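Taking the form predicted on its own, here's one chain by itself in structure tokens.
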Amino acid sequence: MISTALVHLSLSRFRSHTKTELDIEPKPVILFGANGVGKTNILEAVSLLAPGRGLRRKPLSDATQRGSLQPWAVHAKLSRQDGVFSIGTGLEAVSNGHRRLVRVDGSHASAGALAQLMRQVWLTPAQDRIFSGARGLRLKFFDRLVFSLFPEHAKAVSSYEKAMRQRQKLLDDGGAEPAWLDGLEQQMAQFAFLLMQNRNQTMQRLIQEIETSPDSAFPKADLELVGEDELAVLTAKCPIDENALRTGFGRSRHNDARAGRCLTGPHRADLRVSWAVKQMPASECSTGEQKALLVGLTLAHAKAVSAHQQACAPIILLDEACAHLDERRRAALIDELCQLKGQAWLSGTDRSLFEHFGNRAQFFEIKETGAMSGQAS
């Protein structure tokens, strides 16, 4: 039985959608239609009902419909076990551009309030290249998983990176007062320790979920976050604590000044994923195998968030996730989604991809750019 679901969604001036309204049942939601008609735009709108820049990670101002004199807005009604909440976000024009607004039950709120009310998990085609792409892509992907469990993680990451940039600027300029560097390295150590803790707890929850879950059509992954061994060398201490981090950053000033960047720290971590049974690195798997690993990891993440005592079941957004799965895996994915406590939203070009849902899902056809059939069936 789904315990967390959007039961109404409204988009105004959002990309291709001038005005779109959806009344939704507490069951999986299927958006189908031809390419370019605005399916992903709806998923993106849902993803912005959370802190951050959404599943496309684009500047928020980019989402305003072309030609519109007013910025975009998204509103929704969120049903949870403890009640129904009215939530919304959008941009407001100000003298120097735009600023983001958030409302909860009609009152102004912070973006963090959205994270406390609703957690999200998503998978997009852009993430298909994570395993074979650059290290930074995998780390951002993993930090997004962490954020669903620990909403304060995003602030820790941004604060750490801000302090690191300020420290590097002083090192690049040369002749900085040691006290200034000491202060920035203290900030780096404080936020680095917090984000490392969050990452470690998330990793342990994912590993536990994967190890205890029954066998399915999706391969189980071996997960490891590598790079902390370098921190242990830097700090000359293991396990690492905040004081050791601060000392280590101080020791690395000369090398970082010469390199023009901070050479060691949690920003250098990498997510290592392998197909457990085959003992094969994900980067060496076929495209289809990588997709199956990624779907399996996303499902494990959704279950881990649901099991977290301080989080409600997440909303799951899957953009074109079924397109590259064979019939057996599509059916397995659908069955697993129907067993989750959080509502799943899926997009695809062909309704037939989702036939295995039967009457367990609500279907909406997007007929043309900016227009929604609004028909549930």
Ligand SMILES: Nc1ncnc2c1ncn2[C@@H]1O[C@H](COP(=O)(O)OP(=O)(O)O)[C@@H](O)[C@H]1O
The other form holds:
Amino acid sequence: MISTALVHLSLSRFRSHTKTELDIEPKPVILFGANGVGKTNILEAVSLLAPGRGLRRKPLSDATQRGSLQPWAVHAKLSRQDGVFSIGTGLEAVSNGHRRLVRVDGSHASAGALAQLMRQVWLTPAQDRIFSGARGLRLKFFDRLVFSLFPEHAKAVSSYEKAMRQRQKLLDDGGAEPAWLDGLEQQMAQFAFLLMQNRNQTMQRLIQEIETSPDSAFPKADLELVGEDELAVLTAKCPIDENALRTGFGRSRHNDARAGRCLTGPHRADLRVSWAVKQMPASECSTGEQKALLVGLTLAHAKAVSAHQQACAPIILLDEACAHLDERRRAALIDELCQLKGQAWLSGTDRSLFEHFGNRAQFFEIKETGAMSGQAS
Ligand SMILES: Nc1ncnc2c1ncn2[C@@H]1O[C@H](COP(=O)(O)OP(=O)(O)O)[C@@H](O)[C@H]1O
Ligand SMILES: [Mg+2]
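Write the structure block of the form predicted together with the named molecule for the protein whose form predicted on its own appears above.
So here's everything in the complex, that chain up top.
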């Protein structure tokens, strides 16, 4: 039974949507319609009801409707076990550009307040290529999973990277005071330790969720985070603590200066995924199999977030997730989504992709103008 759901959504001047309002039942939501009618735009708007840049990872100012003098805004009513909350976000014009605004129940709030009220899990077509793509994309994908469990992870990652860039600049310029480098390495160590802890805990929860879940149409994934052990070699300490990290960064100064980049640290980690039963690396699986692995991982992740966050289950955004799945897996996905405590939002070009929901979901046909015809079937 769904315990966390958006029961109203309103988009103003948001990409193709001049003004779009949806009244929603606490059921899964299906957005269907032709290419380019604005389905992903709606999912993106929902994803911005969380800290960060949303599921397109684009600058926030890009989302303002072209030609509009006023910036975009998104409002929603969020229903949880403990009540209904009015949440909203958007941009406000300031002298040197735009500033993000967040409101909770009519009062100004921080973006972090949104993360406290609602967690989100999403899967987009852009993530389909992560297994064969660059390591950095996979690590970003994994950090996004971590972030749904530990919202403070985003700050730890950005603070670590900022200290790393400042240290590298000093190393590149040469002749920096050792005390400056010491200070920056201390900061790097502090944030590296935090972010590694968040990642390890997320990994443990995901693995536990996958191991304890019954067999389904979705393959179980073997997950491993690799590349962090280089640090253990460097620091000769395992498990690594903050002091060992600081020592390690200090010892690698010379090499990092020569290389022009920081050669070791948690920014060098990689997520290794394989199809457990077949012992097949995900990168060698077919497109459809990779999608099935990703969907399985997303479902496991949603359950892990639910288990961690008793008060509110995550909202799940699945953009075009059914497109590469065969009929059996599509039906299995739909049945699984109906079991979750957080509301699922799905997009697709054709209503027939979602027929297996029957009357368990609410269907909205999106039309060219962004106008909506809600048809709860
Ligand atoms: N800032 C913007 N202002 C107006 N229209 C936009 C903006 N950004 C994107 N669009 C339009 O939104 C449409 C794409 O919407 P999208 O949600 O991706 O479609 P789909 O229904 O296929 O998921 C395109 O027609 C694009 O031109
Ligand atoms: Mg789309």
